[in-house]
Structure formats: structure tokens, C-alpha cells
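A lone chain, given as C-alpha cells: the form predicted on its own.
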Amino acid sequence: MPTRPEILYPLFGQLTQFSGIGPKIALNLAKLNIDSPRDLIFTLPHSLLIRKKIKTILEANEGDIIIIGVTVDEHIENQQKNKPYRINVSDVKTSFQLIFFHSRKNWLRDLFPIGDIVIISGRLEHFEGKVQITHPDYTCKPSDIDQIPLIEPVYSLSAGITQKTLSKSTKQALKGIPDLKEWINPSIINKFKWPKWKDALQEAHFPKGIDQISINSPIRQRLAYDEMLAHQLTLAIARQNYRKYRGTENLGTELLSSIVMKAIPFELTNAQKRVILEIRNDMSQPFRMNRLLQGDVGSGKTLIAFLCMVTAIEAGGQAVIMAPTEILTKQHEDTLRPLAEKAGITLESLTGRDKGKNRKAKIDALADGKIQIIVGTHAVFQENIKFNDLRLAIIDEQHRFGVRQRMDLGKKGDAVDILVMTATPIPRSLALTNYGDMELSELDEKPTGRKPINTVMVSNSRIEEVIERLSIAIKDGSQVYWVCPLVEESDYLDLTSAEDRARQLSSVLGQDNIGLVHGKMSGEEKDKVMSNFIRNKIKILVATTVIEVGVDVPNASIIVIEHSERFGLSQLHQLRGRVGRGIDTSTCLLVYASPLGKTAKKRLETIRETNDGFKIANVDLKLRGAGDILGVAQSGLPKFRMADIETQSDLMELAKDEARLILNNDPSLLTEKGKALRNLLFIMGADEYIKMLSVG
């Protein structure tokens, strides 16, 4: 691991070095993710407390935080338990009370001697017609009035931590900030009129006015950009590290591709043609491909994946596509095998379900190169699986794969090209944040003939009416998905389970018409039910969210999502995407339980109003935040302390361009500017990426 420069040591010392922080407070600070002086200075105030100096409370409004001189008139001690201790005081014109709960009376008598003038600060309140200040935050002699700050930063707290503790310890931490050479390009600093790093931190913690707390202030922008630049540098280093190992120039002959194209009964969209060219161009380069393919539900990603795998076969290698579930693996196999057979390509599947001789035969055939395309779950990337000559690895729907996992996949062959596909549209700011190490392709067109899905919100009080309508629909030849949030009945949640709903629908619509699929069933059981649904032997498939991703049954034209208020926006969009794949007009019924909360209502209305996955993703980002969308734990999405990727995506774009330019000019960060940037990476905790930098 590279060594942290000595100049940065003060930022990473023990918190207990500061007065006011003992072991207990240090533990409480850890709950706020504050473990070092650096963490203290990176924990910025979220608002300001502004005090007004006044002579009499008659000059103030309720809620004002005031500084005022008062004469102590009387102590009123209440003998009843849990009743407050009161002190009558008067200013130059009127009188009011100071209120104290659970305070020691001797201490209060010493602090407020009768007849003395005392300076106090606190929030003015009215209670039962009386003016009062409860627990003044500052108390001092008239000669010390200037020690009470007129403007004070307000921090987020946890149990056992007060504003004074954070403010006092931050002040001490700020004294240890070293003088460092600038790492941001001077043209950027001049353009935005940003302060120096050290000055920005000082001003962020001791702002002169409310405008300096704003996310758009030069101070906050500067600090946000530092964080974003460090993050984008780590992604650019990962990208550089990935590309420095030579790739294989996978040039297709078009012989097999032309056979596949003739077998496809429709014309590719312009977006599909463009994306195939982008991917094939990357595959033909002497460096390894690392690309993300984003496409909305039903935009035709699987076909693109197959055509690119065919290119890898034409170039003499093997290809793998990894799906998140066994259901989707089976579907990929069923969809792609006929096309593979026409082109004389050997395609097989491999999941955790393959056992014994069958499994060994497949593993041996992969190692010998007899299987050219393998479709599977994560089982295909287990250590004992060896490929003869893997050229292309495609990860379908695994948008939770972080940078490190993507790099690990590349180790399955000598020079594996990586393509990650997601049908969960990701807002541009998140794509930049989580996939800055990758090139990006977008499928922004749907195949011709796709009709928009009619989406309707229905209260669960009308469930009988819904079932009645479905009875008519299935008699007319329609097939239906019915999605429930739970597999079986729960003692803790008042929700209809998939098992209960399947039983009820069977009793009303006939057992032969109803199938049930959920995650607790074995793969064979799920496959059997899905196969019957695909062959139209079952009319209504009751399921949990196992059918969320990629399942394709063109004859299914209705989806009922029960307790839809409990699902996330992108999940609702994915579920709705199971219909609208055939020639019939499709319907999505969002069944909800009243009363709807504000956020749940916004989610359902968004789904009802648009079929555009990218618009939906942007609303989802506003409602839930970045971490929830990508799943912070799995995605490696950084937890920014000072940057807001939702509102500062323009800065992230700038940081991405700048990071790539920096590494193009100084790949090992060895120039003076490069060394300053190494300091930034150390400060931001990106030590592991510094060791990836090539030397020379």
C-alpha cells in the first residue's frame, strides 16, 4: 500500500487529541462517521444560527434567537417533580422568564445571582401567554458579550454529541490543515472564482452569511468538486489500469452474423445498429472493452448482446452472458438457442441447478472450447469454471456490480471484453458516478410496433371488480401477471401474499387457469410453471418480483401489481415492462391500499403518467436519492460528504473530463500537479487506487 505523505498526518490523527473529546464522545462521533480530524472538517454545517443583539424583548419576534442583558429579579423553585425551575428577569422595558428543566438549583443560583445583570442568548418563545427563554444557550457577564457568536454553524448530531462539541472540536481540527499545493486547474478556479482548499474549509465552517451555506456558493462548489475530482480520478485510474493490459482484437467476419440477421423477422432500430457498431468497434481495438449498455425495458438489448457474442465466435473465441436469475437464464437460452443453431454455434446454459455428470460435462466442454456461448447465473464465474478462450463477458441486469467486481470478471480470460447491460435507466449523474470507468452506450429507441402501456391506479377496495374484469379478459384470450409483494402470509405485515392470492383466484377463476411462481420454489418448479405460462396453458401467473427482470411472454397483455405503493419506481417500471411485448394493447393496474402517503402517491402518479424509463429514473433519484437507487452496499457508490450528485451533475461531468485529461497527460501522476493530485487522493481515502498507477 502506498505511504501517506507526512504533511497529511495531522488530518488522520486520533480525535481524542482534541480537548473536549474523550473515548466516550469519540465513540459517539463514530456514529456520525467521524473517526479522524479529516472527517470533522469534511462534516459541513447544514444551516446557520443567527443571533440578534437587542435591548428589550419588545424589539423581537417569537422564534428569534436573541442576545440580551437582563437583571435577575427572582428564583421560583417548584417542589413538584418534573416541573421546571423558573427565573424572573427584566430587560430595560419589560420582564419575562427563563425556564430550566432538570437543572441543579445551586448551580442556577450561582449563575444568576439576584440583582445582577447577566447577558443571555436563546430562542424567544410564548407559552400560555407568557414570554420565556428555555435553557439559554449562552450565559456570561456583560464584559464578555463579544464571546457570544452572532453567526453560528449548525451541524447534524447524534446521541451524546452537542453543537458546542462539534463546533469546538472542528475549530481545533481546522488548525491542523496543512498548506498544500493546488490540484485544480487554474482555469477552472478562475472561471468559477473558487477559493483555495484551506480557505474554503475555513469559510465553510465559519460562514459570514446564509449565502455561503448554499450548495451553489463558490465555497461549497469548490469542496464538492474536490470530492468529485478525486472520485472521477479513481474511476479513470481503474479504467487506465484495465486498458493497460493488452486486449485481443476481436474482428468479426460477418459470416455467422449475416445468417443470424436473415433469421430475425424484423428490422433493427437505428439505435440498435448504432450501439452494435460502438460495441464491435471497441471489441476490435487492441485494448480491453469496458462498456455499459443502457436501454429501457423492451428496447432490444438481448439481441444486441447475442450479435456481439457472435462476433467473438467469428474471431475464434468464446462468449458468456450472465443473467441475475435462473428464470432469465432459461429464457435467454430458449430465445437464443434457435438463432445459434441456425448459425452452427454451440450454446448451453449453466446454473446452480446443474449437478453431477451433466455439470461436469458442461464444464469440460467449456474448457475444451466445444461450448462457444454459455448462458448462466453467477455460477459461470465460479473459480473452478475455466474457459478455453473467453473473449466477451456480458453481465445482464447487474447494475449493482461495482468497479472492483467488473475488474475481477476480466480475469476469466487473457483479455476479456466486458459489456454490462441494464434495463434500469440510470440518470446521467449516477451513470457518471458509478460507471465513470466505462464507456456508455444508450438505446434510446424502442422497436417499431411497440405500443405504450395504459397504466391505471385502482384502490384495493375494488379488487372484486378487478377479478371480474380479468375473468372476461382471459376468456377473450388474454394472459395476465398478478404480482404480490410477499410469498406467504406474514404476522408482521398486513399484505396479501402470492400464495393467498393464487388460492383466491383459483377458487373464482378455476385452478387450471392459475400458476404460482416465487423465489422459495426450486428452479425446476419455477421452470415448469413459466413454461406452461409461455405456452398459454396458464392464463394468470401469480408471482413475486422474480418476474421483474427480462421475462418475455408476448401474449401477456395485463399486469396487476398489488400493494403497488410498496414498490420502488424503477421496480414498478420493470414490472410493467413484462407486458406491452405483443400486438395487443396492454394494461398495467396499480392496486394500492388507502390512504396513500405523499411519496407513494408521487411514485404511482409518475408511473401512470409516463412510459419513459429515463424520466422515471430522474423522479426516482429526487424521491429516494442515489444510494437507494443503485444500492450503496453492492454498487460501490461513494458516500459523498460535501458533494450532491443529484444537483451538481454538471460538476461531475467536468470532473470526469478533467480526470481523463489529467491521466492522458500524466498517467503516473508524477509531475508537480500530479503529486498534488496524489495528496487529494490520499485525503479522500483513495489510497488503493494510487498503487494502481503505472510507474513510468
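Bear in mind that the values here come from a model prediction, so they are computed numbers and not experimental data. Residue numbers count along the first chain shown, from 1. Here, rigid core means the biggest group of C-alpha atoms that superpose within 1.5 Å across both forms. What changes on going to the form predicted in complex with adenosine-5'-diphosphate:
When two forms of a protein are overlaid on their rigid core, residues whose CA moves 2 Å or more are considered shifted, and T134 is one of them between these two forms. Superposition on the rigid core between these two forms places the CA atom of V72 2 Å or more away from its counterpart. Shown in the overlay between these two forms, fitted on the rigid core, is a CA shift at I145 of 2 Å or greater.
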Given for the second form:
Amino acid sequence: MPTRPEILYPLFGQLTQFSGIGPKIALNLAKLNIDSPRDLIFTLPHSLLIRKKIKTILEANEGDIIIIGVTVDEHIENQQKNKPYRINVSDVKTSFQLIFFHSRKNWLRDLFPIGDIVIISGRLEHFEGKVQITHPDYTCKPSDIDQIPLIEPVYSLSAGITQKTLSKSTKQALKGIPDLKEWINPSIINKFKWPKWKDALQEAHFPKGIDQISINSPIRQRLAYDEMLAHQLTLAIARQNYRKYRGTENLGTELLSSIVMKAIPFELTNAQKRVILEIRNDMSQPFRMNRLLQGDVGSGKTLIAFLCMVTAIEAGGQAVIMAPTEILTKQHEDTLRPLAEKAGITLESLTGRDKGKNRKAKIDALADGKIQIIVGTHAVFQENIKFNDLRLAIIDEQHRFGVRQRMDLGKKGDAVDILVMTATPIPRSLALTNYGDMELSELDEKPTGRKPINTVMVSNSRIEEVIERLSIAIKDGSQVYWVCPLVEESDYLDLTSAEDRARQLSSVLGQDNIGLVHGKMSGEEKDKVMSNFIRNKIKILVATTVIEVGVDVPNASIIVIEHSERFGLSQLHQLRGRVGRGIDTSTCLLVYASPLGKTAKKRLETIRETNDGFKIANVDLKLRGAGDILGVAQSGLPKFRMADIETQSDLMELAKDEARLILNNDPSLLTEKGKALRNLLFIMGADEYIKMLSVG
Ligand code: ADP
Ligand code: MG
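What about the form predicted in complex with adenosine-5'-diphosphate, after the form predicted on its own?
In what comes next, the whole complex appears, and the chain from above leads the way.
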């Protein structure tokens, strides 16, 4: 079992070894996620404090931080409590005041003897027409003037820690950095003119100028790249691990898929054709597939999934598709079963609802291979579910699916090919970061003939008008989704608001026209309402966000989203994606509570202006940041301390390519270079991935 090399020990010692850090400060540092010398050196300053040495304050502006020699003229003691203690001083040209709150008189008298020249440093302020410096940060004798630093790093702090503490302890931690062999490819180092790791850290903490603190400085770039390289290496190791298991060469005969193709009433889009080829090609390889399919709402992912499952059946095996909700499972079952039947394929569904005998029968049929395709919720991945010969596992409509979960999934069968389909596209930089272990397919085209969706913003003061318009629309045969507000962190309140709205709409538009669906209903109840909506028995479906992903009812052409300002961008895009699937022009009404804040307005306008999920994802990334979009906890995405995923996606791409190349040449990282990279992985805390290297 590989353990951390001794040379790295200084990076992982106790913080209390440093002078200035006692147990209490160590606790405060822990609040900043600083638990070791390594964490200290990886916590970089965000800006610089620059001091100007001047002779008279007449040369400086308000706000400047200056170093200046002054003669002490007079002490003005504070007469009342809460009033500051003042000291009149003069420089070579003019005079001003030093201000002290709650300071001890004797201490100030000793520090500033009348008639002496004292060097001080501090921020120049104007207050009630006078120039002053409050609490100088340095005070010394003229002979010690050079001890006041001209440039000082500024760190983000939490309570109980000062800049001085942090900078002093970081200085000590930097002394302990070992000399390590370079792990970055020399050609990359030369190309970008990056410094050595140790020098980069030194200079990052004690920069010589403001340009060195910029994210684009070679110093910062190098440190960011180290972080990305380590991250991509872990993903590449995970990838290597799936591929190590010999997969089955799942080669289709096209005998069944040609029957399916004939049964489909439309042509595949070019993007669908291309992606199906990519996936089938991957499935036919002798190693396990691990692929992500990114596609916008309504781009036709379900059919791709089905055609690939058919390939797995043709190759003699079984396939499974997992959907996030029961509603979606039912829908997949309903749309796919007729196609499967035509081709003579046995397709069944399995959810938490299947109980007792029924459940046992299905489980048995799966185990002996009688069921060829199973559609289900996460129930299909439970321990007791065994397949006869599972070849392809598809995870549909996933917002969040981390590397760890993917690795667990792979355990169902060593040879299982895996396809993950996203619910909403995520920006390329994020895809690289979160799914760097997978191959990527992009479905960047929607079926032709779709009418655009007309998106309108409506203040909730006009809700009566909206309801009136709906009453006309449903008389004309339209069907409507009415999505109720997201009430933060409360299923119960979500539900009440949906129930209230359904009741009110029933009284105005007639009870028979209105259906209600929410997460607290039993599966059977949901099915009943959904199938009534699909069969056009209900005109308006009032719903919580249970219909957010995947639901496909082409005849529905209007969606009303109440309190749309409370939803995330991708969520709104997903919800809107429920319409615009049929031949009618569709409408999306974004109802908002006015007044609308600036950001909220910008978000709704983004949705109104574009229906391109990839573009919306990019805006979402800017507005919310990566962690929120992927859900850091679920995805296992590390929190980068030095890298910025958003602006440095080029470096991330480079790191991904490098990481794959490195493992191709040195799969267990055993060469000299490989050992240097192991050091990097240990430093970044990727110990468990290093373990994976040595297996087998
Ligand atoms: P999503 O990518 O959001 O999962 P779906 O797979 O639900 O999209 O497809 C949306 C709708 O588009 C479905 O009704 C499906 O039958 C239809 N569809 C899929 N591919 C095509 C195509 N090539 N031409 C026309 N309609 C298509
Ligand atoms: Mg779908």
C-alpha cells in the first residue's frame, strides 16, 4: 500500500509548531479550511497592500497607505470615554493628527515622546476637514524604517486571525517546502515560462508587484495548473480503472434496430445519427464504455438511448435505463414498449412500487435473462437486483452525477458499458472538470419543424388576465402546465401552494379541466393524473417541480411558471422544455413577483432571449458558479483553491489531455516522472487514487 513519502511530511505537520499559532488560532484557521502547512501555502493572497514612502502628506491622496517621518508635537488626551486620543504631529511641510481609540495613555506616551521624530505607516484619511491617520500599523525609530514592508500580501480572513498572523505563519510554512522533482512536462513549462513549484509558491505569497497577483501571471497559472493536473490525473486514473476491465465487444447486427427505425414516424437528426455512431462504436470496443451524452432539452435523447439498448440486445445481452422519477419511468415504458414489441424485445419497468410477488417475478426474469430491457428508477441498481448478462446501463436526465457514483455503478458488472445523459447541458469547462474521466458526446441539434417557444415575462399582478387567456386557450384545444412556486426547502409549502392554485383554477375554469400532480402523491395517483393529461382528459396540469425533467406531452403548448424568479436558470430552461414539442407554437409565461431585483431580471431576460441550453448554461455558470451548478457534495468535485474553472478552461483542457497521455505511457506512474506526479497527487490529497494505481 503506497503511503505518503517522507519528503512530504513537512507539508502535513501540525500548525501549532509555528510561532504565533497556538491551539486557539489553529481552531480559527480550521474555519478557513487551513489544517496543515500545505493548506497555509495553498491559501494565496487575493491582493496587495502597497506602502508609499513620502516626506510630506501633501504628496499623498486620501486612502493612500504611507510611510512617513513625523515630529511629535502634542498629546491631546481623551476627555470623555468613546472619544479618541489624539496626537498632533508634523512632517516637513505641514501637520496632522494621529487618532487612537481605546489605547492606553502610558503606552502612547512612551511610543510618541514629545519632540521626537517617529516613523509611522498607515492609511491617510480626511475627517471633518482634517487629515489624520487612525491607528498606524507600524511605528518605529528612523533607523528601522526599512523594516516596514513596502508590499504586503492581503489574505481573506475569518474572525480571530490577522493578516500578520497569516503572513508570519505562511513564511514559516514556506521554509519547510521540500525540493521536489518537476512534475509538469518541460515543454509546457517552457511554453508558458512558468516558475518552479517552490519558487511559484514563494512568489505568490511575497509578490514583487501587483501584476504577479493576477490570475494570469505565470506564477498563478502554474499553481492553478498543478491543481488541475492533479484533478485530471485522478479522473484519468478512474477512467483507466474502468477500462482495465475488459468490456464486452457489443457489436450490433442491426436486425432489430432496423425494425425499430421503420416504426419511428420521423427521420433522425444528423446529430442523433452521429451520436448513435459514436456510442455504438464505443460499445463495440473491447473495453468498458464510460460516456456522457450532453444534449439540450427536447433534442431526442430517449430515442438514442433506446437504439443503443437495442444494440446491446442484438449483441446478446441486456440493457437498463434509469430515470430520476417514477413519472419519467412510466413515460419511458409507455413510449418504448410499443417499439420494443415490434422488434420482439421484452421490456419491463421496475420501481419502488413493484412489491411482493410481482417484484419477485420481475427480479427472477431479469436474473435469467427473460427481460431484455428494464426501465426503472434507482430501484434497478439495488443490491439484490442481478442481471443475467447486463451489457449497457444508461442513466437518464442526471443533473448531478459524480465520479464516485459512476464508479459504484460500474460495480454492477465488470463489462457493463455506461452512458450518462445530462438533463441540461453544462458548459464545456465544467464538463471537463466534472466528467474528465468520461468520453463526451454532444447533441447540438434539435429535430426540425419545431415551432419556437414564445417566452414572456408577466408580473403576478396580472395573474387574473393570465387565467382569462388560459380559459380561451383551453377552449381552443390547448393543454397547459401550471408550475407552482418553489418554496425554499419546504416540500410541504410547495405542496400547499400547488393545492391552493389547483383549487382556485378549478373554481374558475371547471374542476374537470384541472389536474394536480406533486411529489407526495403515490405512484398510482401520479400515473392516473399524468395519463389523463397525456390523453387530453385534463386541460391544465398544476404541478410542483416533479415535472421538471423529461416529461414529454407534445400536445401541451403553454407553460405558466409562477414565481419564476425563484428558480435557477437551468431549471427554468428545463421546465420550459416541457412545451415546444408538438406542431403548435408554444408559449412560456414567466410569472414573477414585482418588483424584480436586478439579477433576477437579468436571469429571466436571459431565458426570454435564448432557447439554447448551452448558452444558458454559460450564463448560469457566471451567475452561480460551478459548485452550485454541479452540487459540489454530490459530484465529488474538489474545491479548487488556486484554479478558476471559469476563466482557465484552456488550462483544464490541457491538463486533461496531459493526464491521459501520462497514464498511457506510464499506467502505474512508476517512472521518475511518474514518481514526481505521485508526489503531486499526495500533496493534493488524492491518496485513494494512488492506491488504485497499484491494483493488479
Ligand atoms: P430529451 O432529449 O429532452 O430527452 P426526448 O427524447 O424526450 O428529448 O424527445 C423529445 C420529443 O422529440 C419526443 O416526443 C420524441 O419522440 C421527439 N423526437 C425525437 N427525435 C426526433 C426526430 N429526429 N424528429 C422529430 N421528433 C423527434
Ligand atoms: Mg429525456
